[in-house]
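First comes one chain, alone, set out as structure tokens in the form predicted alone.
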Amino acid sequence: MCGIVGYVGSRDAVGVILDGLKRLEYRGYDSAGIAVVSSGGLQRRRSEGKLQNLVRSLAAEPLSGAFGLGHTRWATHGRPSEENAHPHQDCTGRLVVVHNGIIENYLALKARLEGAGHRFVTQTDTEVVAHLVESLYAGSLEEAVRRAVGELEGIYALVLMHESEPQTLVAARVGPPLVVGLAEGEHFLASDVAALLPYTRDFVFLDDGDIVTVTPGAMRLVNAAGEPVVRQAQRILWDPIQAEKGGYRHFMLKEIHEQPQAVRDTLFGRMGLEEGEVHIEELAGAAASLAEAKRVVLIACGTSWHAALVGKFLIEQIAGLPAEVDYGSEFRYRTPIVDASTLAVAISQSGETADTLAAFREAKRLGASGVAICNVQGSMLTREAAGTLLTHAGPEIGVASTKAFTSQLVALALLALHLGRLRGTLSRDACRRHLESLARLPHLMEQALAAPGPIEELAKAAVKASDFLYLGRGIHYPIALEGALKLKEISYIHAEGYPAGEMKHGPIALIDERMGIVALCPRGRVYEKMLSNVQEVKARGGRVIAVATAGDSEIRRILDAADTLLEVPALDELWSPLLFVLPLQLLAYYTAVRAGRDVDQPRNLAKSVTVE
């Protein structure tokens, strides 16, 4: 999950490193560190805590070089500290690497080289690469690092420098993501390509084995036997700009603003609204497998899983395919059924999430056609799955997910309409409907954003709360445990969300005056019941938050001058979760910022978990 950046060319290392950081410090704010080579030799420099105090340290003291690396590590082996933070170098002082990933076997690698007299300093598992390539070291990184991933178990994205070969940069990877830039010129490495875009649009991912060599005017790669392999780069389109707050004084926020425009590019193209028919080309190759799958399983994690959760309804209902959710982190360690007649869905915004990457490898195993639904190019998901629907969000940089999440669920509802078109299980008529309610989205979504309602002031009363229940039925509990995860992740609130049918079942227990209550009652088939929840509530002298249709004057009439009633555009109940989720994203949001939490880089959390 840790941030990694290497350059070599002409500009100024240290700038280019530091802005790639900055850029990447969503994926780990536990310590910071950079290093580069220039006249003096290499020198390094590392700091405690946010990039921030880097940065600082480096304008007391400034470092300057023409090649060099940096890293923002989210801690696994060792406290963060300075001492523990990357880059970490040899005995010799002349060589460092930084790391994403754990290395398993780090105390047998670390005794043997201890008793070969290296010395180490620090309590990573990382620190044991740097004297083990130190070991092998002949004259040649790249064949010292061949040599040396030999020898390692785990998972890694590995980027190393030696002070005695000039603007020369080696990196491998198994498991975490690594991305090469190409340019004119320079080249450049990192975790993301959002790191990158200020400075090319052309990428070649590394795929597990990879070892790669980069100058300023080449790039060599080769697999772990040494042999030449030829890849094809990847232009990605986002803007640069898009990466950047716009204004805002927060990433979420604005990213909950650009849903809207989220989901019309994930819609684009694909809605054959007058012949009532979804176009998805990314999917032709996987057509068969699509129209003879029997049951389908959904493959996710975190709030991937959430939108998984959604899709079985989706799926169920529209193309009559039999559909079950599963996150990847446990999905192989039962003895999951799954055959030739079986199809998984693998959800992942990256496309890099380690446990949704083994249990879709674990489904192909047994026999399942695969694919996937991502929002990145040239990820491992997407080159692994036989077909992808690319979600076009463009960059999330904050850490709890929003617009990818949105556009999770268009993606899916573009999925089960194309499936059941496929399978002859929905007319074109009906289809044409659901593109055209469909259609209507972004507009609503702007709607409900724009006038979102007294949620700053409730924001105030949530803080106080140390408890939340979140509420829904059917189609929208999903909806509910997404909104009392984004509470949690970045207030620090306890939230649950719950099956309101199943809320007499234990946690009516907790009901009281100090407990938070969000009820998610949009019209549709179990609107009454819904409202007979929110009625068992209010006896127990439970406050109530109530998202629901505009002008619905029976949720009124229930609640009091205690409760707070947010309204959303009313929408075809199937296609409602991507409004009633606006909301809860906002509450989250607001009620983050009143408590003081730092919104963006959440405590303990990062962007991508490509670690087990």
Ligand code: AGP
The other form holds:
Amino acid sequence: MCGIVGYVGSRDAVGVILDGLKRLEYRGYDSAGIAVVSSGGLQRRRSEGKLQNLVRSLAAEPLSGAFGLGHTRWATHGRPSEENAHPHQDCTGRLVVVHNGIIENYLALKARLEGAGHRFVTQTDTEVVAHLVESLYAGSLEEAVRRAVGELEGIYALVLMHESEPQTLVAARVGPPLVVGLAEGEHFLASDVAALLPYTRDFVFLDDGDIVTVTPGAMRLVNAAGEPVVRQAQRILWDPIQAEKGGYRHFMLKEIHEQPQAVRDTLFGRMGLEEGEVHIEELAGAAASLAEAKRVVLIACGTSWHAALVGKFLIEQIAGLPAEVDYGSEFRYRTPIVDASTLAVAISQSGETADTLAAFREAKRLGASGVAICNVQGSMLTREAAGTLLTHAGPEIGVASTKAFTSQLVALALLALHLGRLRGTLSRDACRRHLESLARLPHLMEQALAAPGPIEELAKAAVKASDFLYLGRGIHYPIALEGALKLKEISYIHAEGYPAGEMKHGPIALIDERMGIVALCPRGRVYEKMLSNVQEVKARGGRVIAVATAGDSEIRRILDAADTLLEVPALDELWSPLLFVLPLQLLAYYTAVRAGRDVDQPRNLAKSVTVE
Ligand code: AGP
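Now show me the form predicted together with the ligand, since the one above was the form predicted alone.
Now the full complex is given, and it begins with the chain already shown.
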């Protein structure tokens, strides 16, 4: 998704904006641009491709100014090119805009504005905003923007500036996130806090419909009607270092290794081991809905959807509550049976995923109570939920989600235990026993990551495979899906996760020596069946990467030199997904590195998909 940074204050705006855009690179983009106002008036530089192309362009033709805005573009309308890169300008070249989102009625607006004499030079929807504001501008940028957004349909995070209004930025938000960074004598605007952490930790999170005007010393918030709006500032405790690579080659590898700490931090303060209780203060306001719910609907996308699938097992087994799982992008296009007895749980790392937000709103419109599991305090989802169980994974920069995923799993474990205790379907003793297992998780994850087995060696062969099939059963079927997603999204090798029991209903026709097979074989109810699946694959020439519990001698007997065994520490089956996923993350990472991929910013992907 696009990245936006704006600055007004006494610093060099170009430096602040470029630094901020670099911190937003993980959001995914294909071109970039910047505009500043200085004594020479409003000037713009744009470039296709990575930020270093923009830096080179600025080195060749420097810009300087005390206020400005910048953008990294993830193309929706109009191919990636310098001409289509933001900022876009009006006919006079004295007004510019950067935008994240989609203006759905841009063609009608463009036709009207062209009819009024406006000259367009790009294929983008965004350029319409520049000309629309220009057509309404009568000396107040805030007023022109406020009137213009009243004519826009779609979703947008916009930041604009006008050469004639020194040290002033105006921004508006419906949909994609936008935050205001607060500091003495200066203000910042950005798509998310990660861009601004070196400068401030105090932020105002704009809500849909907010219009904000910032100057170095003032911030003014109004709604669509021009009435003042009050938003509380929030202090974000992440420190800038957390958002750095910390000596790792990629953010993804750092975040894989941060998982034990992320799980520890997510569990911290919520486990009442002595009294066999779970303490989730953030859900206290929703306690009645949780206790009286007759069923749970888990809504998410991508990796978070895989976490939701694990959550289904946990909620049904621990709390005795029916649970179903829906893709955010599918939920509202069927006729979901939802009412006041339904508890909707939205799961999202970013809290800004458009499909998840839209489905969550639909579930609440149908009468469900809605809580969230999210990693970003202040994000849209956290402000729309009756309560949010925050995961404390810290900023997750790599597009491929890892520590957020395992933190979501422990958050779902806590939610399942909490539901069980609130509904009386889980005894204190049983709750205590589960908590004791969960308390061991961080240490066991550290052990698994410290001795992952020959994964880097494995990646040398894996990178040559044409396709991969990941097989799992029960609570490990979602982990098979997650392992496949990790591999495909960063190495670009086709991979799919399958319930192992489905092999004989089709996929077994695919097995040959070129296809990679990963089989998750934890000790537990389906262990023997998984061994049979491994033998079925081997009988057809398949080479297996098996993941099993350390010391498991049975699986060893059916594997041969063509196969690989990866072992993880023993733990109750319910919590073992958090261990079994680790080698799969590492396999995807090292295979992608071998394939020479852009691991942290894989092609075509964005960290937070804020468009539907
Ligand atoms: C996972 O590695 C991907 N980055 C993607 O599937 C992601 O999980 C999905 O877009 C949902 O994002 P969210 O958790 O921020 O809602």
